[in-house]
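One chain follows as structure tokens, the form predicted on its own.
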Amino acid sequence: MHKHHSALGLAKAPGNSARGIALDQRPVQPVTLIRPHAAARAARFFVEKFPGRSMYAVKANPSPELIQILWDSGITHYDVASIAEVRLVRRTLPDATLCFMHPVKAEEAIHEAYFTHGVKTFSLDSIEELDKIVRATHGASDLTLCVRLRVSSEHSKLSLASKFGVAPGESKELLFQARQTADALGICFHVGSQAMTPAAYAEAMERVRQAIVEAGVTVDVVDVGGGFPSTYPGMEPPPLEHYFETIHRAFESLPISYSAELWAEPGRALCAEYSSIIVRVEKRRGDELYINDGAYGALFDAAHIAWRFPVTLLREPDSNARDMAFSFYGPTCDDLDHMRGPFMLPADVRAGDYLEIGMLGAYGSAMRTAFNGFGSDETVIVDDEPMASLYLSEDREVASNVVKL
């Protein structure tokens, strides 16, 4: 199987679907499937429904092709967290607005971002970082500075509460000092990845309220960060509209100017449905399947934080066997290359079968390595639907009914 090229540097698969590729081509190596229509649909959803500005968190998937799709679908702002991401997005999208939202940056990175790439928005969580930004930008007077508050991650599947953010009771001086420097002052936070309830944002916005009242400053931007979820086995969140409504109500009640802006930094929610992989079963040992991708490939999260991704058997005819729980071993020689799941598949799955593992557009491709000589750069475009979605009407109806129950 060969990589084909198109306007995106890729081409549509002859089979045009996961099943078609597996059954028609019988690939020896893992194959990454991408679904531009799914990413475009997610972007349009945020652009049309989020009551503020959505900027894509590039770390979730830094693919230039994906970044271009999001731009074409209305995403004009990009959350970059390193100078390499700054360069990548500026090279891909010369007219995009870049926001450097990592609270701890090298002074050289700030200087290059500002003077070479036109970045004027920076986050920070300390006086030291504020001083660094002032030095690196030579005292620029056109900066948007977003002070990051530490908030709880208790409602999220992955915590982001311990590394960054100024603690409660310590934000007053930083907000006051940033206000003296900034052209526009912002407050930002991150509730953690895969927030499973809108309450996470309501509680964080109360922390924002307290910080504003304590500091007595005028705030121009409130950035609710990322954490917007996707849907995975055992992690089916309520509809995203519920998150948007909660955030909007909280924003409207803050003691801020009528002209203040509301921002968000969706990453996973914009790209999870963009990609999946086809893998081949190389061996079965009881309820363990040895597959040709794993912890050092696209399945880092499945191995290291026991993330459960949707899986399906690609076989013709379909299996009639009942489902049972499997775990996976990846192709490397490392015992850590183990994904415990459980992954539910027909009980008669065997060596030589192909599986699709879905919802890998977020972080899956970004975490890949070539450890032990394994890996594949085979990537094709398909137009079948992702294995799960928060944006397809029937899936959204099911999610809404679950919430009502």
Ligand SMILES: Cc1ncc(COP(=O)(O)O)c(C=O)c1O
The other form holds:
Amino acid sequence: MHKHHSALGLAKAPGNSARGIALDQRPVQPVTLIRPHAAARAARFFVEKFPGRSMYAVKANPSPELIQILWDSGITHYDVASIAEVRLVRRTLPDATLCFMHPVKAEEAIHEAYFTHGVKTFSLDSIEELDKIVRATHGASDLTLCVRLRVSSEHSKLSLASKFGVAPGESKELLFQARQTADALGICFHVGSQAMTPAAYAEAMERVRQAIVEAGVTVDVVDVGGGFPSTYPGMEPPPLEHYFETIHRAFESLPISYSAELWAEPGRALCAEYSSIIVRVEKRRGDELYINDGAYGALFDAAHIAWRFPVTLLREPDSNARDMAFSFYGPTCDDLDHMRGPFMLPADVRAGDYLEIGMLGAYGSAMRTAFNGFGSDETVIVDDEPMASLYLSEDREVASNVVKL
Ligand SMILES: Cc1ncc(COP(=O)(O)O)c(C=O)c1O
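Given the form predicted on its own above, what does the protein look like in the form predicted in complex with the ligand?
To see the whole picture, the full complex is given below, headed by that same chain.
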């Protein structure tokens, strides 16, 4: 395949579009497309419109190129969850502020993060973790400690309600103890990923209020976590401004000081539009398409939690057949490599056709493996628009209409 190398060190496509690459180059391996302009647009949106500080949750897509794009677009803070993520962001962005927001950390990881990489913000959900942080930082007096509350994930597509967070009614002692240790005390939560209504945040903020009142402590930071949605077939959320307004109103009415800060940790919303893939159909069996990427590649969520991604047929001339529902098989040898969809494509799709599968920038690219000898690192920068967007005006009008209905 022809490549031109860009400043990012990645291949720049001669065609500069998904269609151009598929039709001009007919790639044998799946190709990851990246759209720096889409990530930059999402970052600028959060920087300008979120009524507080937006820190990028690196786990959603740890690509150094993406992290650099977000920094260049005004994202200065990064939510990291492992020591490898700490090192990666520090290597890429020496001046970024890193916040270690995994509530259960190795003591060695805390030590290295604090002493080697200058990390001063940590989350926790137990007294044991507080003790660990105190030991690992040798009793540091410049820490921001964020106590993670357990909140409901009922409005979200992916639950984060079981594993972490102190339960309602049990946060008093931990908030009190953390207050003694911390220079700044925060409260954080996560409403679950792909929260489909702003009410998720309003309800969680009510929990924050109860926790502050019960503990009677001064809180310096309220961190509403991630969960900000992107748009996928059958999962079209209200405009992000509605989320921001709800959060702002709830924050303003909390019993906290005038100087308290509002933070968020968006992952998905900042990077979903950043990348997509081109795959080739290797075989058709009725309404099942055998494609060359799958459950062990960028389509983990499509296989394991039946997430639906937008798909389009890249063929010249365009098919004029009516759409029908397909499911996909990935390239490996086991039945698990199956994505039930439904994925809507023209009824005459056949072996040899190319498809673009969109909105894979979050938790898609990040989860790829080379299992069974499949998977490809071929990555190309394109400048066409993502298959859907929460940040483009036409799609934003559609989203507003959905809300009005
Ligand atoms: C602590 C924390 N913050 C932020 C995120 C990012 O969430 P999202 O991608 O839903 O915005 C996650 C995701 O698991 C998380 O665990």
